[in-house]
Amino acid sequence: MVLSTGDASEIQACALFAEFVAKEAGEMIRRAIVAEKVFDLKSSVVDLVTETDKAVETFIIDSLKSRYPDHRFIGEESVAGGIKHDLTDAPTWIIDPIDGTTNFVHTFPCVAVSIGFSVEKQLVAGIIFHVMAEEMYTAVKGHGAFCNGLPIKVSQARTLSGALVITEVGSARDPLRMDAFYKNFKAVLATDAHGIRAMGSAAINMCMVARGAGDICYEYGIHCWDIAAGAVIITEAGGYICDPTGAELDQMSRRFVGGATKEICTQLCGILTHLTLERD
């Protein structure tokens, strides 16, 4: 069968299968967190994989296939072996196995799994396990979003004023980006907001604002894999997600903001330093 975004039952199947995978992928997690970890480089010094990466993105992607032989996959670690993978109108699963990895080498508890699910391009499930918290985030476009099968909600700030702000630094340490991330940081902080926070992963960062414990996330530099599970629980979670000059979400772009409310966000991104990266 070809699968269309209106095919509401069959995506909410394809996601409940999803979060089984993650669950499972997030207990190989568990167990080598507390392990000797083996890393190597990839883009830069502080861009780093670990064999555990690649063994859980093998895993998350044959248990998919297995069910759905016909999807197709974008994974963190497989187009950094060299595997490119264009988004197309076909199903496709959208995986970063290990979001946070530089948390998972220091044994820092702030690692998920994430599995975004798009169809006709469109990004229709989100799947991102918090780990060591045991927090299991889901979301199906028009179904709302869930914690541990609770509803949550994004809060209602609306300017960034007494705001809670979400980002991080990226692996990339140019100095065309550190500028732009020190003039942005510098920024959010002239608006009063009451603080700014960096976890480490933007799948877990994404979460905390549709949870409501944070209101506004923002990051230049990140992939597709990072927020294609967590633009969909934001916005499920009644929060609104856009590009950083405020035009629509493009997933691809490698940027982005989300936030509880198109007001703050749109305060946000009137202030931001913007950065055009290589598309994914």
Contents of the next structure:
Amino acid sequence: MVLSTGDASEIQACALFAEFVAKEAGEMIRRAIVAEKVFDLKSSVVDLVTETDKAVETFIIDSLKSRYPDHRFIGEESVAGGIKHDLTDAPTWIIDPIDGTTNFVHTFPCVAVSIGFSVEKQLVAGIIFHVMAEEMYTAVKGHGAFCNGLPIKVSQARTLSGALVITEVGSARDPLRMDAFYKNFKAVLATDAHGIRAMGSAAINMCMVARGAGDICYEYGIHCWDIAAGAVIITEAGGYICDPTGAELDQMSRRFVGGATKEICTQLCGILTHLTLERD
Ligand code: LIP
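Structure of the form predicted together with L-MYO-inositol-1-phosphate (LIP), given the form predicted alone:
Following is the full complex, with the preceding chain placed first.
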């Protein structure tokens, strides 16, 4: 069957199955987080990967493939392993098996399974399982956002003054990226924002905005598998997402702003020093 964005009940069924898979994947992570971890490096000395990342990704892809053999997959570790990952109109699952691998390695309890679903290049569903908190965040386009089955909503923040802002250093330390990071950090603090937080998982950051615990999040250098599920969850919780320039979000551009309202996002976009990164 060829799936289109209008096939609401089929998309909901897909999301429900992915939720079940994410829960199982979370159990694999929960068991592994207490064990000794061995890690390898990917793009930099602070970009880590473990055998658990790979095993969990294989489990998620195999499980989804067994139910949806004609769907396509973009997985963080498959891409790192050299598998080509162009986004097409086909139903495509966009997967980060452990979002927060550095946290996982250090047993810092903010690790998530993130599964986004794209149809006709539009993000239509998102599932994020905050493993150690046992919080399952879900959203299907047009049907609201939920945490453990209860509806969630963004805050009403319209301005950075008094806001709780979330960002990450990311997994690169080159001078250009670091310079922009420090400039942006200073620019945000100069607005009288109440504070800046970093959970170490882009997916969990987005869930915090979606549930109104944070007012806005932004990051340069993240990938489509960090963005996909959270983007749907924020918008379905009533929030706003965009490119840091204020333009429409491009999920392959490796940069992201998601906030409670368009106003707070527009203010943030106006003060950020922008970086153009190699696309996914
Ligand atoms: C990481 C995120 C982290 C972000 C990095 C990276 P990984 O994902 O969770 O918050 O700053 O850019 O994307 O590598 O742990 O899946």
